[in-house]
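A single chain, nothing else alongside it, follows as structure tokens in the form predicted on its own.
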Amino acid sequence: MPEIRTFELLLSEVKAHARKRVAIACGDMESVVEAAARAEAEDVADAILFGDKKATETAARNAGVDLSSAELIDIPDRDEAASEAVRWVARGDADIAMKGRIHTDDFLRAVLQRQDGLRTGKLLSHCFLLEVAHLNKLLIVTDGAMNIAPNFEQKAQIARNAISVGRLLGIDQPKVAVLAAVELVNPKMPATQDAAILALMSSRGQFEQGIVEGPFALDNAISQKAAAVKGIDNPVAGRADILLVPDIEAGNILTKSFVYLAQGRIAGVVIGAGAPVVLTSRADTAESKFLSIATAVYSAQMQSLSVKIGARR
């Protein structure tokens, strides 16, 4: 499998495998219906939109898109629409759950419901994929959308979730940089202490499929020149595939800076549930939502392929 370094390559790989079905909770939003229509038109996914049918059709007209090939399930109540969308995924009638025009807490409540939900007992965490042209890679940032102030144990699971995404992208041993404001351990800065513990765990083989190092400031995590200036010499310094941020504020600011200041392209997916989950901001562009659908589809395709290969052994 090639390493996926751009969204174009990801899309080409998605189209080389069987389409998946995405269940969208509350699709009555222009950017959502644009993303769904594009997923249908570009042979990425079949869309099922749950929610107020008239409002969804109005959003489609306003966006100037054709939803005739998508399936619309009329459920005016937003909580009920979210529950039904997740229920379809839980019973295998769809492969991916996606948040539309509904508050994140309400959508996640449906995802985590004990009956007909997607809970697995694992910590759920979010991964942003940033297409960084000058680094020639899709850089993973976690967790800038779900876990507010994770402790080091939670960060360890967030790292494992992100490593699994890195491996789906074809990276044999993803390199995780645990970020802080500085690259030295400072007792007054808890993020540096968490990073040091995670690095020690990694050195003892507790992250079997990846390498975790830290603390790193952002510059010496992604720039080999900056790492050399600071005298940092380890396999992750300047070569990070994954940036593990100290808290949700740092991840949110980092990712939105990439979008709004550098005009970068991003996608996002939630890991740890029973199926891929697309959790985007209402302010995200239609393109970002489309790329997030494609990322979740690719994840579902690779998981299905892995199960088939395992069954043949």
Contents of the next structure:
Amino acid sequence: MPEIRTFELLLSEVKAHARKRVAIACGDMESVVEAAARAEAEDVADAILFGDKKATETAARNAGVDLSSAELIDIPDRDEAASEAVRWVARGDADIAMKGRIHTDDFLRAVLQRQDGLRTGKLLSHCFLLEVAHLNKLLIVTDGAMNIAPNFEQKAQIARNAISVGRLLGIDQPKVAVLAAVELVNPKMPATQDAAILALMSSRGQFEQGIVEGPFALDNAISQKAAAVKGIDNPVAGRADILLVPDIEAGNILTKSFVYLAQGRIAGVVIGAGAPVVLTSRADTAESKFLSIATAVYSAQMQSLSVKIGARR
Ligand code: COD
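Having seen the form predicted on its own, could you now give me the structure of the form predicted in complex with ligand COD?
Everything in the complex follows now, all chains and molecules, and the chain you saw is the first one.
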């Protein structure tokens, strides 16, 4: 499989496999129905929209999209709509859960509900994919949307989750840069200490499928020139595939800067759950929501493929 370095390539891979079903919690929003209609039209996914049916139809009319072939399940209460959407995925009646017009924490609580949720016993974490043309890659930023202030152990699991996404994109050994404000260990900056221990774990083989290094400031994680100026010489310096940020604020600000200052394209998914979960901001564009659906579909397709291959063995 070629390494997936752009959303175009990701979409062409998605279209080469069977479409999936996405259960959308609270679809009464123009950008959400637009993304759902585009996913349907481009042979990516069929949508089932849970929420206030009239409000969803109004959003579709305002967006000028035809939802006649989508399934609409009328549940006016937002929390109940989210629970039901997640329940459909947990039962296997849909393949992917997606957040629509509902607060992120309320939606995630539905994902984490003990009965009929998508818990796996592992930490769930969020990955943003940033399409960075001059680096020629889909750069992964984690975790800028789910885990608020991860402790050291959680950071290790966030790294593992992101490495699995990097592997799905065809990177044999994804390179994780653990970010801080500086590249030297400074006990007054706890993020640098966590980064140093994660790097040590990696050097002892504790991240089997990826390489973790740090601490890095952002520049020396993604620019070989900046790394050289600072005299940092390791396989991740300037070549990171994954940026592991110290907390949700850092990840959120980094990603939103990319979108709002540099007009970059992004997608966002939660991984580690029983099924892929599309998690975008309410203000994200229809395109970003569509790309997030496509990323989740790709992940679900790869999962079914590996189950089938496993079954044949
Ligand atoms: N993975 C697995 N289980 C989890 C996780 C996780 N990431 N987070 C919490 N749990 C489990 C806990 O083990 C516990 O059993 C239960 O869920 C409740 O845990 P709390 O009390 O720590 O969690 P909550 O319900 O208060 O908060 C969980 C959220 C995910 C809702 C919370 O972390 C959150 O609000 N995250 C930020 C969401 C957000 O606003 N993002 C904005 C960017 S768009």
